[in-house]
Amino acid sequence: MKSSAPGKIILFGEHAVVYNRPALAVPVNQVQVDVEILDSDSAGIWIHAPIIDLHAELNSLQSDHAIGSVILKVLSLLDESPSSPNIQINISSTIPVASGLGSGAAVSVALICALSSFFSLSLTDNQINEMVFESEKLHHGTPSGIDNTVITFNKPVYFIKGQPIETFTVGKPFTIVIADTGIPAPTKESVGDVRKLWEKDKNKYESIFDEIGQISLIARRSIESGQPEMLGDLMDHNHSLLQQLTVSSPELDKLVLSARDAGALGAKLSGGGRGGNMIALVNQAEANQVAESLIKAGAKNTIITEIK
């Protein structure tokens, strides 16, 4: 039994989304997590995940282990004890870990889908999404819910915390270059630091969040109406607001400027910031040129993805 789940990027709205402003995220199908479940001759549930150097039997893991807790959650729906099925779970991934591409949520989605199929559970996307969100809470404290939603539904998502999920359609495909700084993105830390700033001067930061929320709204309309070229200026504006929130970094700023210099229509950091990824909107013909410039400017890796 096999299942896979894509990565994701946040186009607009990171950090402001924690304060109930809208954010936009889209799936990235050029990278993915694959999960395969096989019957096994060995007793127990064996997990092989070379990406995180994990080769263990389920009962040997801590109860709050990221992968173990997801498996236990699914087993609880079966009334199976963790030792009853003898299976091997193989997990592989091309999504870089801790880079803002949603690797943790993608593992959980692919794992739950594979287990659901293997045990004929027929879980709905909404049920899978809810289970993955619970798992995200274990590991990120107060996650926004974006990662699990966009990856579970594999569609662009317009997201406001605490409100019903809205997926939407892309009026005209557009191309994004993603570049990884190679620096792990400390999301928990950057979210905490933004909260401290907000607590000291709520009026100032609420107005920044308002501006970011407005950008997300205009961006959604631009995408739906088939005018993605309008996203470039919105990205540039959003990045400057994220700089004001202190969540950019010299490495991210360098890549953003390099992308613009190489012909990108706009560029910004994506995700928690202070590491992880930046994204650039490009004309498809210039995608390779921009990607090469980003590598020269210090990016460890680039992905060219078409959003459609």
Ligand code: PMV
Given for the second form:
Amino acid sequence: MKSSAPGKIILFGEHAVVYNRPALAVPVNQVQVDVEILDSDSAGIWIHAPIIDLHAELNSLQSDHAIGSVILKVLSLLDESPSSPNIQINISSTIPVASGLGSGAAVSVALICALSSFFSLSLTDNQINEMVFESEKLHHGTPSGIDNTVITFNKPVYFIKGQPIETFTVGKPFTIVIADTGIPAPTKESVGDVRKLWEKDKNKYESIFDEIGQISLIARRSIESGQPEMLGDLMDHNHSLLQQLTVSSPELDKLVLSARDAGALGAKLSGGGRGGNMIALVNQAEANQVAESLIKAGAKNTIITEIK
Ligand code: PMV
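With the form predicted on its own already on screen, would you show the form predicted in complex with the ligand?
Now the full complex is given, and it begins with the chain already shown.
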């Protein structure tokens, strides 16, 4: 039994989304997590995830282990008590860890989908989304739920915390270059730091969140109405607001500036910030040139993706 889940990028609205403002995110299908479940001769549930150097039997993991707890949750849904099925779970991924591409949520989505099929549980997307969100909450402090939603539904989403899921249509395809600083940056920390700032001066940070929320709204309209070229300025503006939230970094700023110098229509960090990835809007014909400039400016990896 095999299942996979894509990576994701946040186009607009990260951080403000934690404070109930809208954000836009899209799946990135050039990278993915694959989960395979096989019957096995060894006793127990063996998990092999070479990307995080995990080779263990389920019972040897702490009960709050990110992968182990997801498996236990699915097993708890089985009618009969899990008379310890003998299975092997292989997890592989091309999504860089802790870099804003949703690797953690993608592992959970692919794992739950594979277990659901293996045990014929027929879980719905909404149920899967809810379970992954529970796991995200255990490991990421106060997540908004945007990662699990865009990855579970594998469609562009306009996301407001706690509100029904809205997917949106892309009026005219557009091209994004994603560049990785190579610096792992746990989202929990940047989200926690923004919370501390907000607690000290709520008026100031609420108005930054408002401005970011407006950008997400205008961006959605631009995308739906087939005017993606409008997104460049919106990205630049969103990046400057993220700088004010202190979640950019010298490396991210350098990549953002290089992308613009190389002809990108706009650029910003994407995700939790401090490290991880940035994104740039480009004319398709210039995508390779921008990607090359980003590598010269220090990016460890680039992905060119068409949003459609
Ligand atoms: O770092 P990522 O891509 O997982 O994105 C986090 C997005 C935040 O808005 C910073 C946090 C959240 O839970 O929405």
